[in-house]
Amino acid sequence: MSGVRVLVGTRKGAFILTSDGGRKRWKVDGPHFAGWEIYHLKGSPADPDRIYASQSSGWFGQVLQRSNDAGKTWAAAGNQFQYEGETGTHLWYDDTPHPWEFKRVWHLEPSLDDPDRVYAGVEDAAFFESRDGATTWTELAGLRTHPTASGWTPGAGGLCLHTIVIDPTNPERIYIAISAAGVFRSEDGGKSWRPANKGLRSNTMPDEDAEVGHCVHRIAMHPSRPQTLFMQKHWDVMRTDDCADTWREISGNLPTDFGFVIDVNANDPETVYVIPITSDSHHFVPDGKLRVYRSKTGGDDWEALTNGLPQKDCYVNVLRDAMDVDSLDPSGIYFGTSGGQVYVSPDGGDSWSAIVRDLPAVLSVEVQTLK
């Protein structure tokens, strides 16, 4: 019978929660790894056993752990992350020099047809791959000695690649998303980059043409289209039709352009959710209300979606990597809060209720779907 397994980091530990295709009962186990902040958690398609997860705390630093049996038993991977040859300097917050210093795994993004490949985005800003089960990890370091790294500078939550998206088409073409330098594409499996920003407009930069600086929170794709991505921008959603050559906006009617998360419907490559969040100095939904918008014409125009979600006093965040779908038909929406919330809609996001409520704060949500 096909069902469901999401993923969920949060700051205190990681959660497994498991359902059949239905979506309507939940099995809650964890939380593992606990009193750690989990970053993030991602199953491997080509191995549904495979799961990675990235841990930090400030006390011993980033941890990276593998469970080759579907989060019954964890096993420490490899945490070597060494920037190659000479790490040279990026820009700091006040636009001085500042050394590449790396802090932790972001986002974990595993091969789409080898379980032991998988690729790591971490701060600061660089691109890593693994081709043995996370044992051990080789920067490839096309993307931080780009020509435009020196003068990329960090977002609010730090100079962090925290977004990998591979084309299922040609998995050799790889889109990134860097805190605040942008998106950058590949076409030869990471070893080379460019910078695919033209169309953002960000209006803390005074040259409307900039090549990079644009503060990208997350950039999403439906398998079925490849050449079309979407954007969830510092302000600003976006879209793409030509491999992200030219952007163009789609913020239409939504009652702000601001957010983090942004993703599509697994049936259809027209359907778009974004979380609007007030604003860059308010990270929590406007109003007191959490709402899910959708736009089922590419972002076009877009609908609030409220049925089982809070609409009086609700002041939550979601963040970057807290959202997720699933493949079943309807497909199954799910998304995290800054509350310890974990929301699922098994429609499409017709009607939404809470698998669980009190959590840590939810950091990365990411479902498996089971055959």
Contents of the next structure:
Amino acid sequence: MSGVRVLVGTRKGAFILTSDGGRKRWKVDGPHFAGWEIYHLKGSPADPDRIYASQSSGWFGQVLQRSNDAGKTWAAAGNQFQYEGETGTHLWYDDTPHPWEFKRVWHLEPSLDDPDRVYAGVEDAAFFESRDGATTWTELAGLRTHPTASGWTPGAGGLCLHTIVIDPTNPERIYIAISAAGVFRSEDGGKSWRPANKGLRSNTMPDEDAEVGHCVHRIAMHPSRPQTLFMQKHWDVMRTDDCADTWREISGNLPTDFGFVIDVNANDPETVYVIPITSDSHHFVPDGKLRVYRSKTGGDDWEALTNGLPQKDCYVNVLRDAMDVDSLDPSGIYFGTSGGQVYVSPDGGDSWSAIVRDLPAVLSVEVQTLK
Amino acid sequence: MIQVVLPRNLQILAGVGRVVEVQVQGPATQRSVLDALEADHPALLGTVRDAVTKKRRPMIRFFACEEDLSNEPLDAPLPAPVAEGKEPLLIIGAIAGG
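Output block for the form predicted in complex with the partner chain, input the form predicted alone:
Zooming out: every chain and molecule, the one shown earlier first.
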């Protein structure tokens, strides 16, 4: 019997939502780690019962949690994220050099084939790897020591490495995104990196098409077409079909091309979803209407999906890690809001309903398809 | 045994009650008490003080015997009632909100 498990990270704990393949009736479990910020949880593709969670607090710092039984029980794993060698500096908001300082883990990306291997993207931006189930962590320092790194500047949310995408046909090829440095690609499992931002333009920089410095919010890939990536940049929705060698804009008829999330339908690599947000000064949806936009043409031509979503007096935001898809047929689409709602569409976006409405502000949504 | 009072979030993290007891080697100081606490409860590593520098996390305070010991040297002796187990060392999270 197929089913789904939705892992939800919030400002005040983690929740696990489960349903059968119908995705109509839900069981809500939590809060786990009540009172702590849960930036991200993610299950291992190789062992769905193995789940990692990033737990943090302004008071108590970073904790890494691991479950071996699908979130029924948890144990604290290793939380020592030490930068390798000289830490150096990046630029601060006022353009002065600022020492690299570890603050938190934004994103966890388990290996595709080894439950004990997991990558972590952290703030201040760096790329870590564990090969022992998150017990110990090693920085792959080629990213942080990239020649451009001393010129990286934080976005408003900090200098965070928030997105990690592994090419399923070549796990040595990894893409990451940093706010506000941009996309980097590795061909050697994270040892070395090069910027992959050609085609991006950002008017927040004096050189609008600079090699680095772009505030990339999220990138997404369909596993069957790993040379194609979709991007929600601070402003602009983008696409590449050559492994991020070049990008082109596909914002098309979106009401605004600012936003955070972007994802691809599991059953169609040309069906893409975004949730437009009014602007970088108005972190809520336009016109009081919560609308997911879907393109069935790989971008440029977008349709608003509203059936079951609030269409008046709605002023929520949807953060970069707070959308995911399941791989059932039809594919389910999920997202969580700053207002604490988690919505599901079991039919690829045609209709929506709230699984829960009153959680703490949602930071991340990850879906495990259980077959 | 020295008594240490933990904030609620750390009680949950370590799976313990409000008060934990630790045995220290040598003089009772902030360092020796925290060393013993982390040895007994590894889940607390890095949550009260930085795991490498041993510096107190900025929003954590140490109180005992109605005194704020937060800025005392790490190796300064704790008050005698704490060392004798008559008074607890309180680990406090700075007040939240406004």
